[in-house]
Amino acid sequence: MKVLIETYGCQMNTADSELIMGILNADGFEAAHSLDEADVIILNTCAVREKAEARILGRLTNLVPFKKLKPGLMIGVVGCMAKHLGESLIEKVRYVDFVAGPDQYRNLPAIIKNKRKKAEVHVEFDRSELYTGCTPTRPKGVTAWVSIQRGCNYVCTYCIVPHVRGVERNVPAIDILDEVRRLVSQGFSVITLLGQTVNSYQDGDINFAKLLRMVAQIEGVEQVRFTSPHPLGFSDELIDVIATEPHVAKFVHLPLQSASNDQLKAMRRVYTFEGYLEIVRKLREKCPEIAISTDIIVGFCGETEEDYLKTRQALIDNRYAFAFLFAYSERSLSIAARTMKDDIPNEVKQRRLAEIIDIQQKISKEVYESFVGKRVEVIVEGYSRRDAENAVGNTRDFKTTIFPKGDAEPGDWVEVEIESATSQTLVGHCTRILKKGRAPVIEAQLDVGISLGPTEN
């Protein structure tokens, strides 16, 4: 049977489409390249916004003309939305076959063999689950997610991540290196760790800070980068990682959501503004390259004026890289839904999401600007969509950068100096090869643009 997999969301879903992918492939299943040879659909799903339920809920639709030309044909939906929904999804779509959600990856097999009558449910939380032994089935290329955190044990009232992924669980260290040192003999070297908050990171007397190091220290790792952290927890010894290793992207995606302390309050952010900036001022003192990014939410209930007006000006002072920006929508389970008031007008939030859009496109726009004329080093990581004669890499600080490939392969170092600069994206010319890769076969073209996607956290 061949299974089509489309993923919705952040790069945990990313990565869980992998691991899907690799659960069924042991088992006999092969991976269909289009809509018309398929024999299973299985929708990756996200729930973090209802605009993303939405978006599925659509996709859905689109598909029947699918199931009635086919009619042997199978839908599932599995992660977030499943768990979120569970039955009631089958209830807003009939012709869905399955469901199940992040902790039922390894019952898919059984599932699709087993076809019923009836739809299936499989939505019930497993705290063992790490889904060790399982190998993803990633395209063949230079970078690789790696999960080694699934869940969350933080309560902030917006999100319903611990609702659908459940409590944090740590994949142990040794799995983690053991998997790193088989994909860099695979051709992968640029390794990016994934967890829900992912700084969180415990495993005896192994903490993420050590963790991060002994993963930039394995030999044929070119470059290290993990999301997303969360404020509270944020050590110095993190810091001193991030700034001392060679081999840790100098970048931080850190997550903000709003610099009124009040707000922070009753998002259950557990820190406040100040004690977030200090960490914005250790992470630039002891590593000036650095480049940070952030998420905000604006129109959260209660939300001031005199609130919004200190996020604008934080997002104006911090001068972030980029920004995932976003108004507010309620989500059910979440504690905010059960014991608070969504009481921010819908066009207040427009408007305040429009201004803060408006302000980080500007500030982008400059930073990425500044380096007209620069020579930066660049990982070669694939070729652009737009023009296979055009590489794709980031840069040690994570900025995309885009130049004519010339002799450059993928797996190489090299360095490019800057032409011009969108918002997003460097450009420019590439003046010399510094260090040559493996130079891996890459099954898909590369997007040019921000490839590390929004969180909860």
The other form holds:
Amino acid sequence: MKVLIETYGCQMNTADSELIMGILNADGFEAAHSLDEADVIILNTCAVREKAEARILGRLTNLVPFKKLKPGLMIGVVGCMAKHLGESLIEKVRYVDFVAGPDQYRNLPAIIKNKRKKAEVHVEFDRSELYTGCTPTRPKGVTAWVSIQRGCNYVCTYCIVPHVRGVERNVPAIDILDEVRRLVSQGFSVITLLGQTVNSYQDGDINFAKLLRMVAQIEGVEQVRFTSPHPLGFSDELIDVIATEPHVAKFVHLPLQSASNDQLKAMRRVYTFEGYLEIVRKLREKCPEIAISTDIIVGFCGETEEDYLKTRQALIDNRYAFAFLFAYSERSLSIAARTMKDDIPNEVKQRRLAEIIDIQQKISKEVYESFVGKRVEVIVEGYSRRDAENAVGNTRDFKTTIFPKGDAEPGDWVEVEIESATSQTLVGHCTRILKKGRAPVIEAQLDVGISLGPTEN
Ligand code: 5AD
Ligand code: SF4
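Compare with the form predicted alone: the form predicted in complex with ligand 5AD:
Next comes the full complex, this chain leading.
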């Protein structure tokens, strides 16, 4: 049987799709490279905002014709929205064959093989599930995701994640280090460590800062990135590792959410704006080349114009390289949905959102344009999807850079002189190759049966 997985949502879900495909491959399932080829289509879903769920429900409707054309075709919904909607998803979309939450992926081969008339729903939490012993199927290449943590122990009032992904569990450090060594032996050299609040990682004496240093020091690892940390517990030790370890990316995604302390309190973010600024100050002091990005929510319950203006000013003052900006979307199960009033009119939310998008767009463009004329070090990660003559990579501070590939190969460190920039990309030409990599074969996600749904965040 051939399986196609379509991924929605965050990087954690991208990594989970590789995990699911690995579990299915180990059981004899093969990758489908297109919808037509698939016997099983799995949507790995997101629930973080209503828009994400609406988009996935729309996608499910679009899949009806495939089901009519191919009577045996199975359609499954897994991931965060599967856990969120559970049984009610089957009522909403009658032709869905199975629904599986984030802790139920080991059961997928059996669920698919024992196909029943009635849809199966498996959304129970398993507080101990870490998928130990499961090997994700990753597209061959330079970059690899490594999940080091599942679930989340924070209680941000707006957020559905703890309610769909369960409590925090950390993968033992020894397993993480083994996996990274194995990845290096397969040709991967850029590792992104993933966790919902990655810096709360703890395994015995090994905290996140120590783990990050250990991963960065593994022979053959050229670049380590991580996402997403929480400002609480963003320690001096971690700042020191980022500043001093040459193979750790000089880049931090540090979600602010709001610059108003009243809003931060209502959100139960457990830090103040001043505390957050102190982390940014230290990061920039200890590591002047650092790039910082953020997440912002406008229009959360009770947000006054004054609260909003503080956030807007913070965006201007902090000069983030980029930012993911959202209007608050009430999620059932969340604390806010149960105890607070979603009282900001949609027009106000959308106006605030449009304003900050406009402001950030200009800042990002200025930040990226400040590199024009400069030479930067770039690790080559693959080729441009639009034009295979162009190589694509990232700078040490995680700026995507495009240039005519010339002699550069995947895995190489090269020097690129920047000629132009958009608000998201640097464009230039390669001036020299700094260090040869091992030029692994580059596969597209679809080669392993995973395709990307529209990205949400
Ligand atoms: N509404 C809008 N944005 C949200 N996020 C999380 N929950 C919500 C919500 N209910 C945003 C936060 C988080 C990012 C992943 O998504 O900014 O950091
Ligand atoms: Fe990722 Fe959260 Fe969306 Fe789940 S709900 S896919 S954890 S962003």
